[in-house]
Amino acid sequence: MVDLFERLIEARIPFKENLSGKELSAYRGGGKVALVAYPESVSALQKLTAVAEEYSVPYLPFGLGSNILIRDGGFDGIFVSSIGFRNIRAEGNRLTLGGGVALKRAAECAAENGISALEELTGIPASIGGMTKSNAGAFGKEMADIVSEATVFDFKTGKVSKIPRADIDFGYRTSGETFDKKMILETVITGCRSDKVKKVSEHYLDQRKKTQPSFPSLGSVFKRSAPGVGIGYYIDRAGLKGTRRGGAEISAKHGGFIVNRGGGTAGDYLELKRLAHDVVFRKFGIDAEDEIEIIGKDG
């Protein structure tokens, strides 16, 4: 990795060396990732990635690490951050946003310009990015509902190009393979006027402080297994809430989250996740399936 460090400080593209899931993950735990890096243009995404292929080295676009559990034995690659992204512009009931603005910078700009749009969704602690890329959403609403086209850079080509909402395989909580080997600059999004949006958005937090849990955790852990029903609904049915495995623990406040309680490593977490999806399959005959993304090698 010596070389490669050399030609990036070269390329003069900030970077930071084993940086662990307590500082990068939403669950606070996990393993190390050998670097994460901070290009901040096009140009700089475009050496990162020729140094990253000439040494053979994986790398993946990263945002807030808020869906994301890193395997106790780390990534041996580089996270390719999205926060030189951050642009921000209102015109009309259009917000253009670079992904990697955080979706608490967002909703702020659409209540100070007046745009409905993201409300249902505040309090989600992702990057627009990922957001789009995972189709995120709550309350009935998600970025499907919203996304008017993205802006992307293709690791593979190079090039940047702009991917309408037609072109988007929006499915729930998926984008399909839209966005594979892609890093996403920029989403435009559409709403409508309104001059409530602060108001509506408090609501929806409000909701969402009562009904989820306060500790870090990666929000859902598993997709719905049907339209209204999550898969807590039956973790909770069958006793599971409160479990707990090392410092983690699948809360006893809402069954589908799995919170780190102080010290919990991805193994624990991983563990729970078998537990309640075993349990769930033995008792339901429901074959829950993974919300959250899951690298690296086993501890």
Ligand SMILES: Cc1cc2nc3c(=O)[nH]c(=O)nc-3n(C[C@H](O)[C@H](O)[C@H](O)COP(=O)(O)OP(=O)(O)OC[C@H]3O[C@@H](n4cnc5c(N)ncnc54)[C@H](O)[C@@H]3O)c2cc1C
Contents of the next structure:
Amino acid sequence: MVDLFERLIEARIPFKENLSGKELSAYRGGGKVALVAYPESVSALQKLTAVAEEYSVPYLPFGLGSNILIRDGGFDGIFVSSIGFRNIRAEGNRLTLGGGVALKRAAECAAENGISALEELTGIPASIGGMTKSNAGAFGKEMADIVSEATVFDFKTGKVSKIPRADIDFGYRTSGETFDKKMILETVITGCRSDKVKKVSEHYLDQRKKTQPSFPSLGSVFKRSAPGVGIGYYIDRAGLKGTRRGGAEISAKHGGFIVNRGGGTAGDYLELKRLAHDVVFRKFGIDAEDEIEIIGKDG
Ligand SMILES: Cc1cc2nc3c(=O)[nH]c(=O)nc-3n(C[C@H](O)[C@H](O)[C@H](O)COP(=O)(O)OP(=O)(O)OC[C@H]3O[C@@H](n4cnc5c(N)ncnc54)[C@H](O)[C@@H]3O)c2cc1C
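Can you swap the form predicted on its own for the form predicted in complex with the named molecule?
Let's see the whole complex now, leading with the same chain.
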């Protein structure tokens, strides 16, 4: 890694070493990531990719870490932060948003410009790139409903291209393979004109606060098994709410979340996830599928 660090310094790509899950993951626990790079241009991305390929170091795009659990043994690779790509433009009923723009900022811009599109999603602690990749959704609205185009950097070819909505393979909390080995630099969102954006956003934010825990988490652990029914419902019925392992807890407020009550490790999280999965399978025959992403080595 030392040679690689030197190459990044030569290429003037800002980076940090050995950041932990406490700093990177919204769960506020988990192992270390060897390197987080902060490219701010396509040419920096090209240089970074070339160096990572030369040293055979794995790398992946990184937004705000609200869906990523880093196993306690850490990740010997590079998180490519999108934070350097945070341009915002509002035109008519369209918002052009950099991949590293936080939803909070995007929602403010939408409200300032009277563009109705993101209200239901308000409060998801995520970046636009991460949300586009995972087709984030809430209260019946998902990114697939409002995205009209994405601009991507292709890690394999080093080229930038635009992908129209029709070519994005959106499904429930997924965009299929559309963005594999790609970094979303920009997403265009199309909404409609409204003067009630702020009010409606506040309503959904309020709903979110009422139902979701305030402790650090990664949001829903599992994908819904059927429309409208979250796995949290079955976890609740199985009596698992409030179950703890180390510093982690199956939220006493919302069974679909595993929260960090303080000092929770990735191992604690994974133990509770396995327990919830196995009990729900035994009692209800539902083979719950992960919504969160898990990377790195066991501790
Ligand atoms: C409290 C809480 C509430 C949540 N509520 C919801 C909810 O209501 N609905 C919902 O759908 N999700 C929810 N989530 C989950 C999470 O916010 C979403 O999955 C979100 O889309 C992840 O965005 P991120 O920027 O944090 O991405 P990260 O967690 O950093 O990354 C997630 C994935 O996206 C990829 N990625 C990130 N940025 C880019 C990019 N620029 N280009 C290409 N790939 C990229 C990463 O490689 C990774 O595969 C919640 C999470 C928390 C902590």
